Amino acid sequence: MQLERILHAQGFGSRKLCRIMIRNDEITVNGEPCDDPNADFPTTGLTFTVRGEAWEYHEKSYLMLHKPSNYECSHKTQHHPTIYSLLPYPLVARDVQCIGRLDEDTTGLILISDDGQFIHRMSSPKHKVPKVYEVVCKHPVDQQQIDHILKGVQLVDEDAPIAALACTRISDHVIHMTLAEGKYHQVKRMVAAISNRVEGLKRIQIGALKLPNDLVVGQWRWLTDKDLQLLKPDAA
């Protein structure tokens, strides 16, 4: 593929932009400088710079991020800043998409992808991905109220009891819970069904796919080929 088209399909700009950068001698390519906008690279493995950063090269985006509080999944945010200002722009500009909105006072793993059916997979009720959040409570947990989550729960506005797919006390007032269903305030309204509160929520795991130890609060990376392996439904 030829440079020119390369930046510009990884979000760096218009094409005359991207052509003006690399005419400056803003890009290198694996290593080596490059002032020729119409020179071809193949794109497997391409790593490059662009104004000294280092850069992969990636046709559809797989991130995964640690959401914060006090952030909204909307690229349109009344209150609070949006979680897509924490990502580099040339990602925001491929139109990057988050899977599944956390509420802007939950934190945790969200995913997020410019690929339709990827997007469409991992997001669809009839897929059913479970999701583990680990859920502090303001009232000490029994295990009658685990069992009640458990056989299922009477949710306003809902016809039928909504039950956890599964539901583990951690400690007094910790549980983790497992959803396939991402209905409005799921979490905290199945735990006020069994009279308490949730005084705070994270998503901790997606399918089969946990939130890493080391990506810290506000932080982003690509999901790798394993990562995208343990989100498949075999692996969940």
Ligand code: URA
Given for the second form:
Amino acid sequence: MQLERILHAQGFGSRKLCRIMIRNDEITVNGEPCDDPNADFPTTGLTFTVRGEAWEYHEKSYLMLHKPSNYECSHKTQHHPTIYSLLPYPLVARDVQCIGRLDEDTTGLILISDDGQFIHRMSSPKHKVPKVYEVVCKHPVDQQQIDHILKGVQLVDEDAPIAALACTRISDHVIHMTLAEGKYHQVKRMVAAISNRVEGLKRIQIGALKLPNDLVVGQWRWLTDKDLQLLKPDAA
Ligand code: URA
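Moving on from the form predicted on its own, please list the structure of the form predicted in complex with the ligand.
Let's see the whole complex now, leading with the same chain.
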């Protein structure tokens, strides 16, 4: 693919702007400077720098972000900064979207992509991708409450009771809850239905993909092929 098209496809601006950056000696490709906008490169494994910043070519974007508290999962936010402000501008320009929103006070694993089919597969209720939440509860959690969550709790506006796929007591106040759905405030509403209250909420796993220990709050990274495998339905 021509260098000018590569930069444009990776979110670095209009074809004209990309051409100007190339002619201005602002680009290196696979470690070598290149000032020819028409120079042709195979995109597989391609690395490049733009004004000294290193990039890898990705035909589609698949990212994970460790969402901090007090960020909103929306492009047009109301009270807090958007999670998209934590991503570099070229990724935002590629019109990436988060897959399933977390509340502004929820932290943890969030997936972001510009691949419509992937977004649909991961978020469609039909596919029931399990998500695991670490929940800090206000009151100690007993076995009766766990059993209730596993049997199903009736939420306002829902026709039938909703059960967690799994619910494990980690300590007096902390449980791990696995949900197949992603309904509005689902964890908070389910915990309220057992007469308790969520004081802290973190998503720690989607499918078989865990939030990596070394991904610090506010940081993002590309999903690897292995990560993508872990998101497939038979990987869990
Ligand atoms: N359930 C909630 O209540 N909030 C979230 O952010 C995610 C799941």
